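One chain follows as structure tokens, the form predicted alone.
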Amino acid sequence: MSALLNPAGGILLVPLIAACVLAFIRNYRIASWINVGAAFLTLLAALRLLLWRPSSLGSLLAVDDFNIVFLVLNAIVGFTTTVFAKGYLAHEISSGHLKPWHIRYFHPLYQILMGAMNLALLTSIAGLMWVQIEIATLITILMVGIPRTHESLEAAWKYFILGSVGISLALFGTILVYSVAQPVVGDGLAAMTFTTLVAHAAQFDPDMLNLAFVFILLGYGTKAGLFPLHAWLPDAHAEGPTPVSAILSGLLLNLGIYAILRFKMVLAANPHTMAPGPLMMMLGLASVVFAALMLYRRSDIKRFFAYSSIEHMGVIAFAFGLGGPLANFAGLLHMAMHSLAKSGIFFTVGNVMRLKGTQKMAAIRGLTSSHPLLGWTFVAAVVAIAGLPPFGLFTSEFLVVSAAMQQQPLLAGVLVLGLIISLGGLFWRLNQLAFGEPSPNAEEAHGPLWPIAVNLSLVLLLGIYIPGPVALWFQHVAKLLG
């Protein structure tokens, strides 16, 4: 209980209290406003935690330079998503695509999801992190099925089956880590606390630690959507509500990478274990090349950008697998930039679908002519996610390629090839969607664009200039990751 009285308590308590309140609110308009307010309070709590980090949060929680990055990112994307969701859900109900009872539990589930992700990031206990990631997975499965269509329920079921396999593998890996730590540090929480694990990792059985990491990489790699563990991701993005797509791509995928990196730090502290880098680089490169090729075969706009998420998670996995101060810095920056840009992409896609009344890209044309503000916003978002200057993803991808050229020139060539193929697919589709003769509109009005502007502005600003304190912060985390 004392841990909850610290500044970190707001990040955990606000979503919990909001979920309890929202469970009894039947009016979706009132629920939407409460959801936005709770997300804003969580954002304030995250910023307060960033500015004033307590030295101790008890035995279960810990704040360090690594997890505070993700906590602030979660809060920013979580807030802008609630603003987008407010208008999106109101439109879906008024247009008849959803019934009020369909979204009866959307808002409480959303707050439970945010609370679970925040606790997964804050906890210093490997087992508790696993529990929270499992809760987040189950919540998003329920949210994917909200439309109650045959396709959405099928996508939710597929997500449940594959997600369960992944989380089971991660659990087995976590149990193996506990079993190898127990003889050295003793029973109880000590054998599952990350700081203790890293401090004593050199005394652990390296073979058992290697085996544990393989299971953890496969298990949490499923959560991160890495190829060939990605099969749940395109369906969940395409069939679930668009705000859920934004959260899945912007936040939940990061959680899988975060968990892998926590255990990678343990493995790196033992000089006799295998190098985890080659496995991560292999999965990363496979994800980049596979997703880049699949962009040319998609006809659904949400499924299209779901494969783009797989590509970017591949870049991140490759960067962290490559290791070293430069590659780790680039991977961390890429995670942040992708979260902001991809959530902004899905906000834009939600508005496009509202105007055109379809997810099929063949029926979407001439956005810059029919709705110039939305159309050019969409162009800017695609340019950002494609990794072109002056946006932050260009900086992070340039640094990843630079680090790869120094350490693994041949693999750098494969990575650049995948990025070029992806760039071609993105701009081929962008030309069709944004330019030419406009296709007929289902509606004339779209939702507010300022949540998109907030996310893209941050990506643009960090592409032009990274403030000194932020650069030093990321460099420190990069050193921690080894």
The other form holds:
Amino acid sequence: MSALLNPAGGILLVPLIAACVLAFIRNYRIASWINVGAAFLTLLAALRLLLWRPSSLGSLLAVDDFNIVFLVLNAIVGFTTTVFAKGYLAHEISSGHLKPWHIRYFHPLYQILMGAMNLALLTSIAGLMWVQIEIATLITILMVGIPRTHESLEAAWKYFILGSVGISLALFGTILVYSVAQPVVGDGLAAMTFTTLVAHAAQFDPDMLNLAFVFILLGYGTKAGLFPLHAWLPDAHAEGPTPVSAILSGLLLNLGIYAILRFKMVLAANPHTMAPGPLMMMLGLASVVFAALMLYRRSDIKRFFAYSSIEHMGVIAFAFGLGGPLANFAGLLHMAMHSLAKSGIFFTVGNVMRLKGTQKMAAIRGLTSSHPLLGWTFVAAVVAIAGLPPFGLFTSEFLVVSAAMQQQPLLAGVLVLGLIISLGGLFWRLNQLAFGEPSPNAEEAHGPLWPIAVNLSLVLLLGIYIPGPVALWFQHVAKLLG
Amino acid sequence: MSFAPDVSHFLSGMILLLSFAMLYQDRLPPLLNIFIAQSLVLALSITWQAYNQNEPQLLITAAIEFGVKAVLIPFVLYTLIRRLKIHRTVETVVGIGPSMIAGMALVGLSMALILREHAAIGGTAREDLAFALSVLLLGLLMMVTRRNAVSQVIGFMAIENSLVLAATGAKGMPFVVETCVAFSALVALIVIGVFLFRIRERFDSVDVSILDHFRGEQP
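Could you switch over to the form predicted together with the partner chain, since the one displayed so far is the form predicted alone?
Let's see the whole complex now, leading with the same chain.
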């Protein structure tokens, strides 16, 4: 019972109970509603955790300023995705793209995925975090394979091979961290707890810690889709069901970055280790430039936005690699803004695909004239993801660039170049997709747009005005990250 | 030099040797046999660590390792190989010479990285980590040089063996991790099984290169 009374119990138990219940529900309509309800309860639990933060959660869990941001973000995007998924799945089944047995286990898997991601964020034990990220990976592999087409199987297999290699490297890194901590801190859980690791990091063997971080960066970097470890990402995004693309881009990529940052804090606490910054900046810049160039050759709309996710992960890795309060602040803000905006994009894209009956961009034209509401929502979402004002991504990208100008003017130039190239790619495509003579529709009606509106209005709100407490809080976390 | 570290190093060395043996096998049944042998030696090594570190719960890990990786998964894979009639197929692997040389270079790299004089790592963990890193890199090498889905899976499981070796060599590593690694092997099997059967269903082959024809990028 103590788990129920635990203030953090809600965000872990609600998904778990919901998954158990959903496993027995055959009717996908009822399952969709339960899924939405459970995600809403999880959101409430996360908000409660935000407002009344418990001082102690036992030895396995901890809420601090860093993870609470992501817990709340997870809950918001998780909730709006369930609402989108409800309409999406109902339509896919009524149109015959999917059979009810295809999505028999979609809803329980979704809840387990949410629970695993929440626990990965909430735990203070490096090993437990790894286990949860592994579970989240396995579940998303299964979800990408749901349509059971040649393409989705290829995507899932590729994701499986690259994802498991990545996750193995991350585990090896975690074991290395334990091995350097164990002689100093002692056996058992203590040498796996992040707070203890940070406190004693100065006495760890610096060379081994460096080696461990390289494994962590490559391992979790694969999960975050950083170039050159990104190969699974576009396929998985394009071939899986659209709600899964939204979760992958919006939440799972962030989790990879989050894990890297946890270990970066350990590394930063030891004065004799290498600076992790240059490595992260290099991976980040390479991702930005590579993804920006790749945007021009894409013909598939989901793949197009998947490359945009690689670009944004690159910006985030660059920001944290740069370090310092301003860049870290910008990185955190960018993570939050990107996950809201990108999941919003995928909801919109899902609706567009429903109208046009295809994901080939050549067959999608003139959205704003045929469906003004959806068309202009799409325009707004692309403007947001391109990092233009008045949306929040502008603020964060601007801060990243100005921090880079102060510290590394040359690299800032490369970053700006990458951002401009990707802006060009996005607007070139946006022009074809949203304006001009409309292409024929496969269907007239699209699904509800309010989940998109929720996500985008949060991005807009934080773009126009960041409330004092929120700014203070981000700044505090930015200092923690060093 | 005491007796205890020698035994654990001997077993780790055996595991590494078997990894080399896997590199040049070009037919699936012998490859699987060597994998079984590796898992058996690993189970022995964990049992030795349990005795040596006086951590009886490691015996559970050893039992899981033995049951899953030396019995259950090989059995399923044998069945699969027979059913798919690929037990006679000769796989084109990169020549024995080049893969051996690449393997030795990788082992040299991991030794150079981990076996340094001043590295502060307790107990036998240092040498075990060096062996584990070698096995991990050899597993990666195997995964990139193979095109058959079954041998890629075996390569992946060799990587998992290396992780278990590293985790059990680290003294007093929390139990959570050990069971979960073994457990994840089981989960991975489910995933893999599902995939392999579907791949067979769809393509009448387990050659992963065939998958590459279905690139979503082509207009």
